[in-house]
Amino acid sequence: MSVKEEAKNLLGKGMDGVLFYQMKDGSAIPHLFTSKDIDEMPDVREIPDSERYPLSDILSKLLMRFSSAKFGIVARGCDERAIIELEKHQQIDTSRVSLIGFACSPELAKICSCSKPYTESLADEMNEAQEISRGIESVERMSTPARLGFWLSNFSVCVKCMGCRNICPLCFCKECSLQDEDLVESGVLPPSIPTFHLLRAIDMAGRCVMCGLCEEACPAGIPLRTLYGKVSEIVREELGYVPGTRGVKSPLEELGSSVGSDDDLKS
């Protein structure tokens, strides 16, 4: 069955919209399409792998939005990976969602450095997924000053357009550490090296789905995914937690809700 097919199916059965990609001038943008345009939705091949948005965000404000409405999602893996993080946070009620899986192509995979570039509907379908390097190992490669080096210099082109914060799935804190005057100095440029980053790091730390839109979004052309792609390895190594599996929360979560802390709940 088409995935347009499975969209019919799910706006018959109730569903108030099903958000997928429009083809409009030859780009594709976000829409959500309903039983009156429903014909008009592209098949998934048809979609560049340059051209990809926060759809899991989209989907968390359209839920907001509208309290009692019903959704569906064409997804890739990493929408999949977000959504499930969103769903731990209480920033989507996957009750009033359902999904349909496609698989991105291998060479976006490879560009992603994704190795579950699926949903799980799909996975008995795939060949199991390699481990595709990240570029971390180039970088650990190098020597202590030389890889502070490499850091420092990415960091000092970062013009604090914010894209790759605005961008992310799984930024939806109330109050952002990147704008606290104590932290970070505003009217600066380049933001306070290495702080800037490595907030937004710590922040990511246990929430990113290394779905890469953040280094595409940033003008600076920094490394962004080796960056988070690091980080995500620690808390694996060193916490076995990998974000977007279900069923548990991440440590970190965790021992914020102990002391306390739930300032990142929307209001």
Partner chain sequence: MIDEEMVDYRTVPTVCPYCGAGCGMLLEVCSGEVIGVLPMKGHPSSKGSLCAKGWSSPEFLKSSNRLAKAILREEGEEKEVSLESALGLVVENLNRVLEKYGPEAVGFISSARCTNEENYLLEKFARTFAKTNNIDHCARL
The other form holds:
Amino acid sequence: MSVKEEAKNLLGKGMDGVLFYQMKDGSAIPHLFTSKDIDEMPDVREIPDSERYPLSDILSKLLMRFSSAKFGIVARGCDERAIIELEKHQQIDTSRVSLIGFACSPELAKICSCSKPYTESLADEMNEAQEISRGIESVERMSTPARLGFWLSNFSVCVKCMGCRNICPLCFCKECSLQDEDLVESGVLPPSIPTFHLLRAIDMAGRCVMCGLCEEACPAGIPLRTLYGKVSEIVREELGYVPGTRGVKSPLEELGSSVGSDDDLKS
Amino acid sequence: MASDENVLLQDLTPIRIVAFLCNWCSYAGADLAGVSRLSYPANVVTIRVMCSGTVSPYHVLKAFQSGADGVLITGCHIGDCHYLKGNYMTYKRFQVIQGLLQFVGIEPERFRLEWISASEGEKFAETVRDFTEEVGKLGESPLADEREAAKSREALMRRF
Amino acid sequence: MIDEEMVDYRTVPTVCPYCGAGCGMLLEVCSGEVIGVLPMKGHPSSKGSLCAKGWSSPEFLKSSNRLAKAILREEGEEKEVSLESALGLVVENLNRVLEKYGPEAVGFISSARCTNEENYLLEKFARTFAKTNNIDHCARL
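What's the form predicted in complex with its partner chain like, now that we've got the form predicted on its own?
To see the whole picture, the full complex is given below, headed by that same chain.
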């Protein structure tokens, strides 16, 4: 069954709209399809690989604005992970959301270095995901001063557009640490480096679902996927948590020890 | 008199260390070290916090950005937290911050977490001595140059 | 299911009004109200990026500080006047200064938010009518 038919089914079952992309002059742009224009919904193959938007973020906005409406969403793997993680942070009420999943093209998965470019519903049909390097190893091979040099030279071209924060589906705070006068000096470019970027990296710990939208939106080309990928790796290895998976919350959000015994910590 | 001079000389070493002490255990431990007249290097600036779990990663990053060569967090032993589980949080955050610091090229030895109880005045003095020595070997923070560069950039911007 | 007319979300492709670079942006429109902005991924020049000004453009859209009417300041007091009388005042003073001090005493400032054609018109006006080269615009980034 095509995505359009599934979306029509959802609308028939009382959903108020289905969030996906509309094709306009050859570009895909986010659009909420209702029963009026559902016939114009394109097939997933028509969506260009390079045109991804934070649909989960838009969904969260819509759910807040229309407090009793129900929505469907045609989602990629990263959109689904973001929705799961947002639900854990009470930003999305999934009882009002129905998800239609699709898989990204192998080419896009490679560009994104995505280890799960499909939704949970399609997991059985997909091949086992392979280990993906996000450039972390090549940074780790450098000497300590060289690593600092590498990151400082990357951070120093930052224009503080806040695009990484604005487009991030998991950045939902009303008050942002990046705009705190005590942490980041205002009116100076580049912003306090490396603090500015490390603040965001720390905030991404236990949250980042590796959608890579931040890196795509960065006009300065900072390798943010590598930085946040490393943070995720630390959280996975030390705290045993992978954001975007169902079940427990991030250990960084909850009190108490969710990993290791007390004896491990005493040493 | 000779030992006093030594203390003075140590004061002049340019190493700056920021230490966050939890109110219930480590601050009392530091107090005990003082009352017991144990000497430890004066390069440490202590900040008392109610619980080591209240030390946000932001505070650690801000300390490094503002010129700290080392950051020390001390709290109650696991199981002894006044707020029951605050220090578990400290430990979890510590792991993430230290891993991140290492990845961006700041020596992880500059950031240390120790559990020091109210009765461990000697351990506090020893920890500070050892940490100061270790950071002293590494020298000034590599971000020191970055601070200078930022200042000159700022001066340049002001001229326009 | 709630009232169908109410639920509406669409994105409208447009060009960033802030400077001459002309980055592509999408305005997020929810029931007729602009609620946010997204960078246009498929745009040939901006390629899915925006700068700080582009990202924050929805803020000025709804700002109460935005000048939507002609306001005249007379003896420290500000009062609303019609566009005709405001333009009349400009014409009067422009003629007076040109007559008394010559073309070098006047200047024109245009805006990157105007179209190319409008900017051309102002340039033509400055050079042919006022006979001055004093013309510039806001987008000197």
